[in-house]
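Take a look at this single chain, the form predicted on its own, given in structure tokens.
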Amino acid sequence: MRLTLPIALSLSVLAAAASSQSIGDLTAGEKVFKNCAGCHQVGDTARNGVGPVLSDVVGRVAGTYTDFRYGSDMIAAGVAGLVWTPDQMFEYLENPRDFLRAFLNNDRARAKMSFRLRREQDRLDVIAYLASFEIAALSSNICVTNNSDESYFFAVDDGGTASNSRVTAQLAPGESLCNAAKNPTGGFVSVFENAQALEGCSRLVNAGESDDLVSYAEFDRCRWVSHSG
């Protein structure tokens, strides 16, 4: 299984973050990330302030935090592919201007975030730090993996009212999509046979469970398994 755009950590994610704490050390990442407070907070009480919480920045989507203006920029580097895996992060955080521009292909870009980490150990000292915070949102996740035989057009809605609150794939089969719940009571999944397609199938799903599409059928005869996520 693969998982596309998630907004919560898949394991390649966790993995990720593991090999990273492996090299990284989680106390000085602590003293490290004194460095960034002015503009982020991490935490269960965190807020966006100039810049958004990073306390499940490991595994998001770039451009995606609820309720937080981003760049352009950031939210087109989103758009494109961008999730923030320890390798991006590293690379990001030594100068977040240059790395935008590598990764859009383009020499305007603007990063909102001009502080650089040009120290590698601190780069990964605070990378390490912020993974710590990313385990314990895994249980919020709500999913959808397609386990059809067929690609087709996923949606995923948190349950929140903010204007990111959906995030959308097209999914080949074994692939899947996660968002963050931000509602309790989690949200719902839809299935499309494409993008421009105005009927599918949606089920409601409880925060840390995931659906399986099995088999897609027009006006909500689509088939599902529903498990603990």
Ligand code: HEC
The other form holds:
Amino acid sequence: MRLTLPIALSLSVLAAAASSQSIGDLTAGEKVFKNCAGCHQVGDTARNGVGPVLSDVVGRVAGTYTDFRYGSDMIAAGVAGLVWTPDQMFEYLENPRDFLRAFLNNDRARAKMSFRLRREQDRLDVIAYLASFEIAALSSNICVTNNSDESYFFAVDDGGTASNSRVTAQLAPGESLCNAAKNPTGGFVSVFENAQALEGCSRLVNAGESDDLVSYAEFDRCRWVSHSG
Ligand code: HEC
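Can you switch from the form predicted on its own and show the form predicted together with the ligand instead?
The complete assembly is shown below, putting the previous chain first.
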């Protein structure tokens, strides 16, 4: 799923990162991506092909997408600290081999990606396109599970600004409640003794994370456990 709303955010991220360069155009980038699509997939159902999935590539440590067989030099670059910021990708796409050689300071480094994208504007555009998936990837669920042995009233706030940013439910032990995160920095979950209670326990949760309530003692005294997914 791609959201249209947070695109301004991804563009400002790019603007900050690509400082001296002009900003990429998302729609144009979608067209440029046709050059990549023979080897790379994006979106919810993306799978590895000749190249790795690129849905959440912005911010990824190079060479780390699950179950893709990278070249040893790409893995070495990730180990040496290469993260795919828009700036790094901009350089990489121009000439993957030269980029890896320079980054690793190794004249014999090899790139498994043979494709080169020379036009600067094409590179900016395709990066803007890929960054829109990065934001969508952040916009995953925030969940809470009642892992205590009593029933309580829960709320999950999506971190957005809409008036309906929160879902609530009475959860029996073992039950969960989720909400689609609207903010890259996450939202929060709360638990109350019952639906009428005004005070309970709250906790900030990152997008894509789940929190388990382990026990509820009283206002502001709860035990939680966080985990991803
Ligand atoms: C002919 C196939 C092919 C094409 C076309 C291609 N790539 Fe790739 N790409 C690869 C392969 C293979 C790798 C893995 C490189 C390695 O392991 O050295 C890769 C790696 C990458 C990575 C690093 C990902 C990671 O997880 O570290 C990025 C970013 C990338 N490609 C972007 C693009 C973009 C954007 C385009 C289109 C403009 C494109 N590629 C076109 C085959 C391709």
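Numbering follows the first chain given and starts at 1. Note that the rigid core is defined as the largest set of C-alphas that superpose within 1.5 Å between two forms. Being a predicted model, the structure only gives us computed values, none of them experimental.
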When you overlay the rigid core, is the Cα of His40 off by 2 Å or more between these two forms? no
Using a rigid core superposition, assess whether Ala62 undergoes a CA shift of 2 Å or more between these two forms. no
